[in-house]
Structures are given as structure tokens and as C-alpha cells.
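What follows is one chain in C-alpha cells, specifically the form predicted on its own.
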Amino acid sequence: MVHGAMRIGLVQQANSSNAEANWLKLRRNIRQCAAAGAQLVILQELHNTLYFCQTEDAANFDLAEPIPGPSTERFSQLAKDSGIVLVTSLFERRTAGIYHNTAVVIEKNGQIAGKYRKMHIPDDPNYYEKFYFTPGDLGFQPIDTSVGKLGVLVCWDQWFPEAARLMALKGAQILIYPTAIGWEVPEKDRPRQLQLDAWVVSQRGHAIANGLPVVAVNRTGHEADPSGQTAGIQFWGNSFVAGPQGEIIYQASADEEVQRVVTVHLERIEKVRRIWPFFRDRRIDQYHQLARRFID
């Protein structure tokens, strides 16, 4: 198990249509980030297009791609090259009707260090995503890296503590997050303040009960329907890292694209656990009936 200090760049940023162009931006803030002493580089969710969910067309799954892949090939050299360890966030396909939300950890010398496939998967306006992904079958397992054991999950998952809990359970150091959320367009400022602070609590709820820190890498900008039927999605970036009592080190803005680095220090895991021994005091044997939808 890793100790110390872990150096995390957070690459927020605006996508286009252009998917090369996308992989450009991708690249530049990459080794931007890596230039700035990071050794772990986190993306945000689907980041190699637009967020193709808000329709169901599907003409969209030709956009999925094996793992390993084109994708995999070119962020194993950029981690390589750059000396980090990469979260990356890509639309697999795994074979003819079976896709999945897929993030892959790179680790420095341009290995697959693992994946994990999206778990929970929504299916809401602007958010179709059960039309495209397949529930994810991996297990919730953290991958061992250089850097840490990583904890990884994508978006949706971030609102399911029990998610947050079995990584830890099973030895994460940290809980990562890539994203894509936002807030429809347009509503009203109320609700979406109240849509954002819960974005917020939730992860910085699974920091505290977990003892861990978390990092939630969101997308930013404008992104439209391509139907027509809505007026798009704003995203609303504000990612974020939390410390292992839920104390936030760093949020950025809502609609400013970022390459930041930012420390967090895993020996604080021990530290914080042991004034809040919340594994100590788990009644685990009167959890059964949780494995149930709903208790009559």
C-alpha cells in the first residue's frame, strides 16, 4: 500500500463535435498537469466527444470501441511519455449489442492497469444512458497502481454510498469519480443550486463515512440536443477534491475549463479512522436485508 503525498491533476474541459480536436485539448492539458508534478491525471466522463446521451440514436454506437483500442493505444504513450499514472473514461464496445461505460487506468510505464465498468446507469431526460450501456459486470475493484490503490467509479455511481463502501472495504485509497452532470436548460437558479450542493454533500458524505478522500472530475460547457426537443445540457463543472473528513481542498468553477494539481496526503487515512472508527463499529452482522430492493 502506498503512503505519502499523491499529486492528482483534474483536467475539466469543454468538448466539441471535433473528436480530434477534443483529443488535442485532451493532450495539451494532460501533459500540462504532468508538467506541474502530477503522478495521477484524471478525465472526465466520455471525454473523447460530446455527450452523445441526450438522444437515443443509434447511429451513436459507432462511436464505441474495443479495450484495448485506438483510444488505449493513444493515452498508454501520452502516460508513458508524460511519467503518469490516467484515469481515462471511454465508450467500450465489447462485442456486436453489448457496450459499456468503461474507465481505464493507465499506469506510467503505458499499461492498462485495470477498468472498471459503469455499474449504475441512469435513464433520465437528457440522460438516456440505459438505451447505450450495458450494467457494468466487473465488481466494485479497485486497481492497483504506482500511485495508490484507486477506487474507481463513473458519475452515477457517485450518488451510491454502497458503491463508495465496498472500495473501500476492499482497499481503495481513493474514490474517483469522472463525470459528465449538469443542470437542463433552462431552470430556474433555486433548483439548480439545490441540484449542485447535492452533487456536492453526497461525495463529500462518502469521503467522511469511508475515511477516504474523493475527487469528482466534471465536465464544463454548453452542450446541445441534437433532436432539438430540449434546449441541451449546461454542465456545471465544479469538480472538486474532498479530504478524508470531507473537507473540500479544491472545487473549481462552474464554467471554466482547468488543469489543476492538487495534493492530497494518504497518510491521513489511518490518522482520520482511527478518531472515527466507523469500520470498528459497523453492525455487519445486521446489514442482510440492504441486499434487498425494498423491505415490506
Second form
There are 2 protein chains.
Amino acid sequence: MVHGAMRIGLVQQANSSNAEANWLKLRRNIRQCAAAGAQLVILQELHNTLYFCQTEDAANFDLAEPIPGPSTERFSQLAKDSGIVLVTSLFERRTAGIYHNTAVVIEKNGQIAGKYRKMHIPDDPNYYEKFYFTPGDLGFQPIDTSVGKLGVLVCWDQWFPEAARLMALKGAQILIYPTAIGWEVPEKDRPRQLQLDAWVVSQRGHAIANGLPVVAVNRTGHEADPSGQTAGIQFWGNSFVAGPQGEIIYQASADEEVQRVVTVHLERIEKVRRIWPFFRDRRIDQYHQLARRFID
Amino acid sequence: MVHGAMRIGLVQQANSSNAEANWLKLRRNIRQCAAAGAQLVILQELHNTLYFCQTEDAANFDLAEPIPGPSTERFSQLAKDSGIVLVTSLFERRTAGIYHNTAVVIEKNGQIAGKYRKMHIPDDPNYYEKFYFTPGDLGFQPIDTSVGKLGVLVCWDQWFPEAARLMALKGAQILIYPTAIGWEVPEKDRPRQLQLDAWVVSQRGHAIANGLPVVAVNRTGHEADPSGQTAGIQFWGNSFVAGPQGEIIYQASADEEVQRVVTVHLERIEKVRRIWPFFRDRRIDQYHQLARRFID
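Next up, the form predicted in complex with a further copy of the same chain, please; the one we just looked at was the form predicted on its own.
And the full complex, kicking off with our chain again.
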């Protein structure tokens, strides 16, 4: 168990259809975070490419790659050179017909520390993820690293208190959400604010319920809908860090690209849980029905 | 299943050691809510008395009463006369040595619609509830009424996503939290704001995760610590109503006494759940370990 300060680099960026340009930008941002003292750098969801789930197109499976594979090699080298632990988010080709949305954590020595396959898969207009991603089968398992035990989840998992709780029950010291979420383009200000607020509040709620810091790293920029049916997605950025009482430590704007180092203090976890002892009082004799779809 | 608008009366008040004065104030406030169109009136936790859990004093068990009993009789008559459904919060004497913190819901015809015995019991300096309240054994069961299916929980339950989820899975149309929470008196502004924010965010999080409106009704005013060991509790009021996307519809101040009618629209529940389909995607194959204390 690691204690003390954890310096976290958040990389929020806009992507283009030029994968090499995306890579060069990621590399520059990661190096800048490392130079600014980051020990852990977190990338946004599916950071190598455009968010390709706006349409269902079987050709997009060509973007998937094995793990380990070319991306983990590249990022492993970069993590090692920079001396940081790195949370990446990749499109995993496991076999023909099984693809996952997978976060791979790379240790500062360049080795793969562990991976998490996105468990909750959304499917909404512009986010046709059920077409692409087989639901994860690795469960909610924190990943041990030299900077701490990381509860890595991905995007849609943000809305499920169960995922956060299970990571906490398995000893996670921080919840981490690589994300790609945004607004429909012709959306009014009020629903935009409401959606963004709900996204932040939901995750701050996980911090509070579990006495853990939370980091969400989201994409920014506009990406067109290849089908032309909609005006695409305006990714809402707002990457943030909250402490174990849900307090906002840092929050980015919607539009800026960010490479920002933020410090969280892991020793606060136990301080907070001593005064807010929710784990002591959980009614585990009554929770078995949480594994039901609906109780009718 | 009831649909449409639900007009909810919130009664936030300061209590004194004069039980008759508390009753008269409650009666006046309930009647005012009814006169202003409330169909459902919600009272704060343990509204009949001072919050007696600041010390552990066996004489306080004299405050407990059977259910049904004198309080349910009084409030039943009042609910019937006012034509409202009423959520009360009583200190229940079940038998010698078994006392509960029990919310009793009274139908507008004066009959008891159901009761909920507080499941999660806190124990902190100034809130010695484990001394007084046996943990509830009725589970998380919504209460059917003429205005809808009410997911009544109590205070400390606010911090447990499991409680909210189980109520939702059993068909609750709204989450309701009678509450008595406040600040230590010599507490600084920043921790005060942090605690209050966390309390609101936690419950807004339940609204979002479950696509349900949430109502919390809290006590206001200062109550001294009978032991003289502390400067007592400044109950922080801030009773609020949030919609099914966690949006704040109404929030009281910390200090005012309130009898306020707020409308929520139950038809929004399904609208919201259609666009935020979290229930569709829960990984119920993976949630059984939520019934564990810790997974070590």
C-alpha cells in the first residue's frame, strides 16, 4: 500500500483523423506532465483515434489491436523513458469477433501492470458502443502499481455506484475514469449544463460513498458524425479531480487542451473514512438483491 | 403506479424541549402545506423532540412509543383532516430493549400505509445512535400510497448508494430522507461547506444513478449538548428536492424554518431513464460481492 502525495497528470486533448498526429500530441503531453513532476499520467478514453462509435461500421474493427501490441509497446517505451505510470485506453482485438474497450496500465519500468476491460457498455445515438465492445469479463479488479492501487474504470462505468463500490471493496486507493463524453451539437445551454453537472455529481458521489479520490479524464473538441445524420459530438472536456469527500481539487474547462499535474494525498483516505465510517455500517446482510435486474 | 405531478410539502423546523410546542408547530406547518396544495408532506427526522442522541442516556428511551401509538393517532387524524399523505419519523418502542428509528407513512384517509425502520445506524460524537436504535429489519421496501410508491429512507441511509438502488429496484418512484444533520458548533466555514456539499452531492448522485427524484427534509436550529462536553449541533437545514437527473428544484437555507410546497413530475422518471438507460446495463452477473464487508 502506497501512502502520501500522488502527483497525477491529466491529458485532455482534441483528436483528429490523423493517428500519427494524435500520437505525437499524446507523447508531447505525457512528457510535459512527467517534466512537471507527474508520477501517474492518465489519458482519455480511446485516445489514439477519433471516437469511432458514432456509426456502426465493421471496417472500424481494423482499428483494434492485440494487447500487448503496437500501442502498448509504444506507450511502454514512453512510460519507461518518462519514469511514470501510465493509464492508457485502447481498442483491444482479443480474437476475431471479440473486441474490448480496454484500459491498460503501464508501470514506470515499461511493463504492463494490468488491464481493465470496460464492464458497462453504453448504446445511445452517437455512442453505438454495444456494436464494437464485448462487455468486459475481468471484473472490477484494481491494478497494483508503484504509485498505488488503481481502480481503473472506463466512461459509462461512471454512472454505476456498484462499479465504484466494488473497486473500493477490493482496496482501490483511487478511482480513475478515462472518458469520451460530450454534447449533441445542436443542444441548448440548459440541458448541456444539466448533463455536465450530473456527470460530475455522479462521480463526486462515488468519491464520497467510498472515501476515495476520483479522477476523470475526458476528451475535448468537436468530432463530426461520419454518417452525416447528426452534427456530431462536442466533447465536453471538464476533466477533474475530486478528493475523498467529493471536493473538487481541479476541473478543466470544456474547450481547452490540458496537460495538468494535480496532487492528491492518499493519507486523507483513512482520515476521511475514520470520520465518515460508511464501510463500518453497510448492511451487507441485505444487499444480495443488488444482483437482481429488477425486483418485481 | 401513479403518474403526473406530485406536490410535496417540506417542513423544516427548529425544535425545542417543549414537545407540545413542537407538535403545535408541526401541525401548523402541515396544515399550511396542505392549504398550499401539498398532496404529500414530509417531516424531518425525529420531529417530535429535540435530537436526543447527543448523549447516551437510558432515560431517553422513555421518549419511545409503540407504533401504532399516540403519535401515529395524532398524525393520522391530522393527515385525514388535511387530506394529505404524511411521512413521519418516530422513535419506536417495539418491545423492552428493542427501539427503532422508524418512518411511518400515513395515507390521506388516516390509515398507516407502511413503515420503514432505519437500516444504517450512525455512531459519531454527538450522534450516538447505535445506543438508541436497533438496526432495521424490514429491508428496503417502498411504501405504496395514493400519491405514488415512496422510497422512504432515513438520514444516515443517505450515504449508501445500495439503499437508494434497492428502493429503485423495488419500484420506488421517489426517494425520501427525513434527516437530522448539522455542524459541530465551533466549526470553520470551509469544512462546513464541504460537509454540506457532500451531503447534497451524495443524494443528487442517488437521483442520477436511479433516475428518480429525491427529497431530503432536515432540521434547523441549534441544540445544546446535554452533557456540556461539546457546544452542541447547529442543524444545517438545506432541505432540498432534486429531479431524476440530479437537478436541484428547490433548496432551503440553513437557518430558516420552512413550510414549502414543491412539485415534481413523476412522468419524467421514464423520460430520463429512456435517455440514461443505466438499469439496462447493470452488470448483475458481477455484483454479488457487494454483499461482502471487504474483499481481502
